[in-house]
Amino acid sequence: MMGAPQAKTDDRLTGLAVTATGWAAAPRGDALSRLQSMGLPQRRDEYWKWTRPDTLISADVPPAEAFDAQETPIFGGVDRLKIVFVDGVFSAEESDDLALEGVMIERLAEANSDIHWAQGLYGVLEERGQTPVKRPLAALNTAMATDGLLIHVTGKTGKPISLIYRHVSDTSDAILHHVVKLDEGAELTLLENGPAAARFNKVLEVEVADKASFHHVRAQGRDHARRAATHIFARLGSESAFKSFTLTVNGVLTRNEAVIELTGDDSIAHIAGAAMGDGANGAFHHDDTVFVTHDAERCESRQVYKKVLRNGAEGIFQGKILVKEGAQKTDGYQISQSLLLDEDNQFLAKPELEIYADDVVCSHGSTTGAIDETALYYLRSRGVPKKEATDLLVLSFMAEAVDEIEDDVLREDIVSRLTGWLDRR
């Protein structure tokens, strides 16, 4: 018999209706039909067995702590175009002028014309990402997104676009959906940081045309929402590059999904993450679920994920490399590792390779363990105090993931956040 909480959730799904007009009405309606057909995620689903989906979809969401405005802002030393959302609502007063050479930026909530460039992308990559694994929360986002940005990059932008999510209410919901289209040869760096609401569901769809480059650095910090589900869907053209890095520091429950398609020859996709969690203050559960498809020749992909866990924290990694028939000369690399700072933590990993081409180089690996006592002894024997020695070894462990950030300034800012977490613990 279905329990009361699940029945309440199903009632909410049945009652959903698309209210959008103009070009977005059709893709939103299609997404809602997909969602109602597939249903909400269940614990018995293969890719949800280690993360309870009811904690993300329940109608009864625990309140989240509001953002501490005194926190030193990340990326503060970077010259960037700042776009601020407060509890999922665009704040014109706190945002910069949206004009930037080489890019056109519009709000999803205001793009209501009958014809728009985004109608060929909005929900399209999300729908493609539903095969072979169903992703109901992404379909829910496409159908019901309250706002987001439509970013069309026509050239090389002079500075990064920085999306800042501020959270001031403990009851608000946010469903944000961003679409980024990069024309041939275009370049963009997109930064994201902060929470948005007590329950946060965000989708980012990125179309990278031939010879275009997209760089993405995201920080989910101490101020992160209590419950969060994020999705990245990307499609790459020939000789293009997609590189994404996510830092997660604490937060109660976070599930980050990424679905990347390499559809043009000689394209590159790197996706990485560093998570540091302390389960002492209630809980820390962090889930990275990644699916990379090679569907062209001579393409390269890297998945690099590192987690540092303490005080009963839980880390999840589910990563797959699919090499389709004809995707010869594929170079696919995947590594997931955890460092357990005490004995109460748990790291669960499911690395996968599925290969239908015969001329490829693919590898995957997953390890978990404690601090290297030999290395710790070596540092301490040379006068380094135990805490500082431990911190150095933790930063060294994280280095492979953090090094995926190409920009020196952004990389140093991320390292400073990791160092700050170690200082506070």
Contents of the next structure:
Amino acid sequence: MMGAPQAKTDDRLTGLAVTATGWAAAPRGDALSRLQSMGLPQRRDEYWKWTRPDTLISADVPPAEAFDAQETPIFGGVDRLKIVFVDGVFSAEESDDLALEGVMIERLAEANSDIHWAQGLYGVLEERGQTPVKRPLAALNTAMATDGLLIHVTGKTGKPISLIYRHVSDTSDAILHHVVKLDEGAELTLLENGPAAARFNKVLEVEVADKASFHHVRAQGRDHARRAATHIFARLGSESAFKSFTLTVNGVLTRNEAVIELTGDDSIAHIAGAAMGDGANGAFHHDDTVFVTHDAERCESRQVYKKVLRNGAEGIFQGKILVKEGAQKTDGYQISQSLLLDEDNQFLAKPELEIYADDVVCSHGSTTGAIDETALYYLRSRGVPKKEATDLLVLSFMAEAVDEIEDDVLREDIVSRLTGWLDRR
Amino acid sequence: MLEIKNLHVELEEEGKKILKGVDLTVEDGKVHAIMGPNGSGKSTLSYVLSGRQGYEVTDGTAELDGADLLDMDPEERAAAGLFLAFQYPVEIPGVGNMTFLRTAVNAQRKARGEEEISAADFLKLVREKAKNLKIDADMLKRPVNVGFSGGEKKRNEILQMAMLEPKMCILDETDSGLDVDAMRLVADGVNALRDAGRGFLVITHYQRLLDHIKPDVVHIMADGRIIKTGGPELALEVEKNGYADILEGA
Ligand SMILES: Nc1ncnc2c1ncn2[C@@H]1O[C@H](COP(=O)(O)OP(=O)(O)O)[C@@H](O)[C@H]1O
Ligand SMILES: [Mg+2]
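Same protein, different state: after the form predicted on its own, show the form predicted together with the partner chain.
Then the entire complex follows, led off by the chain already shown.
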């Protein structure tokens, strides 16, 4: 439900104005009105009870140092088209030419014509995603994004598009908005990695036409003090596929929302997340808020979320499967689990099913627990040292989420990041 | 050589006394069997020797080739050459059986200052040993013990034993829940490992396993103590008359 304007907390909104020209001016203006009428997120909002929004919306950005990574950069062994943003600013020198077979790529900041294919999508999926749960930070993003990419996939791309978000300045505040449109039968793998900024607000809108397939693997940066609020809005046509995996290692505050609508029959949507955090490095608060809507027949959706927490880390999962009337033969699955490596962590989960069709199979589960002592003893009794045995059990806990990544090389890269975290602690 | 002297063990939480002075020596190259009623402390003995948590040793010693087992972490005991085939093998979802085996083999090699086994050599070795135990490729790929039948779990224990080549093997009711064919496979697996440098402690309820794995010495355990020790004929006596006579005589 849209709330009434919240005069006091939303002083910040009155100062905002859309500056874009051309086709984007209208959707940005609309988004700003939307935002002004719903107001910024507040603790009393149903889906903000467990995550404090204040530092995500404050005028000043709490500073965050860039993480000094000694490891080789992720996805380094993948042949890909690299597009680099530094503190949210496109870097032409570090990026490849924005040219790739089967796809047209443009920068949002440079797409100023009066008519554009992205017109029917930019802010449109975001707006659809505002009902029934409001997502003010996404509307803020649509209105104020400084840049982003407009990616139109017309065929099978030869290689993945890889977005690299470097973070340099301790107080950078980045807002990026990407739109991806896959035509019928088109295929794209999109990679994202890096912290992007001290504070990062990102929206990714993905339109997947009939028979198209979209694969997405992202590794959010490891900077301890960084903050991020990200949204994925996806709409799927018939016989299409959407697969998205996110790795989050470190980060004082991360809120990842995903809103996925299955609108064509026989499509599949898998969304997975693996998060590892250590509260001793300042703090770790990670929130996955997911909303999957089945509005067609015989579709399959999976939500697989795993969190490994230690030293006072906090993990949140709010996930919903909504099966609309007529969405028969829906196969919906949702699992959220946390592994607590010591005692004072917090995992809060709100799994929801809302079903208006009678011939469906939907299941959800949520668990939280410590390392299985019996399994640990069993491994040690075979000669595996405690640390190695523990790590093996942590990786096995993560496996169901990580295994959602189909590509072996990408999956190995993600696993190496998990191992890196385990080795650093 | 495994040397257990006057071993007293309590449950850490409840303080309940389980082992009340166990004396037992298993020489290299010998097979000792322990029989005894349910609840007499046989599994407890095997857990305490392998280093499971939750037990407190209040008195006595246990040494493997002169090294104090009770002072070691479970992984150190394994590296020293101790192996326990579990009565209830543990399921580990998410860890592939193959990964588990390779990790274990390499961990023990590392602990002994040896080089890691190459992937190719490891594969060859596993395939060969698995074949003897009729463990198929699928069982090797699946997560450790997950979805295995009772018999498959026990064979998987013997596979681990064969891969790790321990000095001292403890088998806790490895025969229970096995049909005749599976028991023969397990027994063959054990017999293949018998040699002059390796000792076995076989815990069982039934004579039938001992038909296949011929013991040198048979012990009867009751209420936390070894109450009688003899040759293979003692197992036959138990088979015929049960434990009642022995318990009364003790
Ligand atoms: N962890 C435990 N908690 C409670 N009781 C236990 C535990 N382990 C063993 N016991 C008790 O100790 C006794 C010996 O058990 P166990 O060693 O399993 O015997 P056995 O293997 O000879 O059947 C039994 O009375 C059993 O109930
Ligand atoms: Mg027992």
